[in-house]
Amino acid sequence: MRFLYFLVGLLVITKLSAQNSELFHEQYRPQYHFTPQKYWTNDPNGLVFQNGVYHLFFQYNPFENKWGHMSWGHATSADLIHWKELPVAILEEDGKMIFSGSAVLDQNNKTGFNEKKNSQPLVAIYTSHTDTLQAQHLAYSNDNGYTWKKYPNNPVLNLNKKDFRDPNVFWYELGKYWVMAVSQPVEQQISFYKSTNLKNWEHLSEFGPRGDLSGVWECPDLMQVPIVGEKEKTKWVLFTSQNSTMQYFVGDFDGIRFLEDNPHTSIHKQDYGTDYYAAVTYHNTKEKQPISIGWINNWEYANEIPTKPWKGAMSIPRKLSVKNINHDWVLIQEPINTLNKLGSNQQMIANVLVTGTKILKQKGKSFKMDFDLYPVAKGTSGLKLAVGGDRYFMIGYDSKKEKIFIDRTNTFNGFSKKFAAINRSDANLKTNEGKIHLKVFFDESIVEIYTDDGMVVFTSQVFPEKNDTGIILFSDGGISRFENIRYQKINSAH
């Protein structure tokens, strides 16, 4: 069975490589966000950096363009922007799907999986899923992640539960052991375990329930994150995913338990948009700073979005840090600088006062745009993208409510009633000396928005008609000022 699945994965990649001239030109296909060449993807998994190569594993169906037959797809990159898709890494077998998890570099061969002289095994820790049981399993690679073997003595952690998943593992240097954060979804808790060899696990503690309890908790990730402006100082940040959104907690980890610093009643979101989930991080990077990637889609309509022959995308990789603002720890997310390598033909647009609307001469569906907005005092103002006829995607600021929002009501949504119903989201945001700074990335069917240096972020899907490429500035209720406007085309990473 394993050989059959390997052949399937290899044939898919080989066939698609031969057809590469036809791929990545489809309507809605992102040009600088990672998508598999073909078929379904969801959660990013196993983000690990080894020998100058970033590995991205991901939930993948190697047979069709909808959820099912979960296995781990695989892609590699030297810069987190240009990706090479490889054959399926870890395959569903014997009715056991390969659900989400993590991967680590076993530098000192603590597992004993080293089968080659001077090699350092990559070890994947993942959830094996059946309809009645979820347990934690291992697989390992001695050729830099290109082929994998499942550990013959799996499972390594089994509570005989139907819902117990998404192990995320890192090396805890102070204790000289591995730490696993794993989800107890129904209980809305994260369990922590430790191990010296990745095979035998000892329970440490539980965290939760608290914060957002709107859905089951999934996809935890615990990491150390630098503090803005305080060299060499860090805080611990814990991610969880629930329903179709995410939250984070900031605090400290003593090797046994995670203790949150922010008020227990507050909810902090990584992303306030409609389509961001299951983000996890590279703990070991060139920059010595954690970098996260999230899945761009929404479980409410994930199978219904009108993309083919692929479904699902990964976010722009985001550098993470934290900042204390009025005794509240806030996550700062910034798009990686290497994305600038794809930019061309930057244009400065003259500062402009807007009452009503102003149509820009710039057009496109693959670009970045940033500017300072001095919003109208008692109305709404902002930007409309993907404009065509009466269709557009709106990014706006409501001065009365002090909220930034996105609205896709006037975009194509006939493919899904749930997509049409989830058409707007917002976040609290005060102006800074009367202005807000907006950095907008548009990529065919994906919009990512970073405000005020990444304190508030939105990610959303939009599906424009082919000729919906217009850009409009707007101000309702008075005059708004747009300054330092920069527009730059982003070329394809393919």
Given for the second form:
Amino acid sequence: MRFLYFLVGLLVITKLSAQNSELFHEQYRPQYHFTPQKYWTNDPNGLVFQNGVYHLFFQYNPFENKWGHMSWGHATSADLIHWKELPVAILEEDGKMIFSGSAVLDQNNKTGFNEKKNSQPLVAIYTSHTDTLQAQHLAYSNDNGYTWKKYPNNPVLNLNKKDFRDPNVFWYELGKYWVMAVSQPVEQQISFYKSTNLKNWEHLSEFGPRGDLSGVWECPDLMQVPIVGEKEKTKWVLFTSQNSTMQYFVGDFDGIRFLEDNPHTSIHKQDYGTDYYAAVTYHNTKEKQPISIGWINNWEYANEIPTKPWKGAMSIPRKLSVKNINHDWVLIQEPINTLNKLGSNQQMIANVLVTGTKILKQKGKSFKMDFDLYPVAKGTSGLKLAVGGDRYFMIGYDSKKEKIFIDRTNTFNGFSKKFAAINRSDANLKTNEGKIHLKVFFDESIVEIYTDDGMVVFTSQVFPEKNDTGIILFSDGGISRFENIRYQKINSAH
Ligand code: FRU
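With the form predicted alone done, generate the form predicted in complex with beta-D-fructofuranose (FRU) in the same format.
Shown next: the complete complex, the earlier chain at its head.
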């Protein structure tokens, strides 16, 4: 009998360790983008920095690999690259889901949630969701975010509306109060409120409808962003998410209302790719500069992507600044420097003139490449990655249209008609002294592209087969020049 127990025990241990050794080695699994070990995630939530630790909470289904039972998952990191996943922080309860929201450090115990001397409570402000009501609730933690209690007198802000969500709160030092930006999705407005204790909220103003009105507005975030090259000077930037893409507004906030500076003849987007949504920021960071994280997926097909046992990933954290270009404020996004820690030795590739295609000897699915492209005058040029058989993911520049684009038509898309239909996206981009600079990050099933130092960014998913590791430079319609080509393998963060 004992022997039998021993055998069963041995089997269980072998099975578990087999599972563990497979974890993070699954097909498509990103190696340096955050993904939960298992099950579904969407929006990043509660981005807050406390005592050297970055907290990342995220919309999470603790039971299944699809949307549902929304709760807040939790992970922490000291460098925003190596993440430790912790137990689920705030759980769905009594049929009330925990929708998106933010978290703040209550340094002076203004909430009275501090249960121990000298500890500083973390307070989460989130939307409690049922089919008929969305209202803003609080939960708090006195052990650095490890365990959470829901505030017994919830809700703290309730308009008795079906759609009213995604509160984003920050401390407004000038007025010495907290400000909440919260979405009125159907009206396509952002409401601003203020509070000194996070429990009583006073209405300040409304912003919108404006800009992109193609879908309901979700996940606002208002933050102060440094101006490139002007020390100590900042602008206020407002983020919203709608219809599977995002937009930003640049202007000023006077403690009551947000006023946009840009004339708004065009819509400003954080990301022109197919898979970037619900990004919010760390307002207080080591770098004294906001850092954003977005969800890499698209509601059109989010539940259908072929990844398991997880679905959904977070973007590379991006440092934000703004720049005034021809009387237009533009957001600049740069991948955080700590990502360099994972890079292997950089390889320089000789400058090259390309007509047709040039296959590089470098291969892989986890790398960073950057180069200057002097595109062919009247054609298309760029880079193909995840190349294998007749499959490839294309990043191209169309010189006639002056557009940069991604195209995943020739990649595996049989798992979803909607994914297959969204196979291309583009953005206007002019060359600068005849060239554009491209920085490309590839991570198994995620491509992030930063052009011209982060003025135009693309994030997209691609699902390559095992051996689709080729990299090709191409130029159709004449000669293109590729200069300062650098390739660097990026090691796993796991
Ligand atoms: C955005 C969103 C939010 C909501 C959450 C629910 O992606 O729809 O508005 O709080 O997802 O998971």
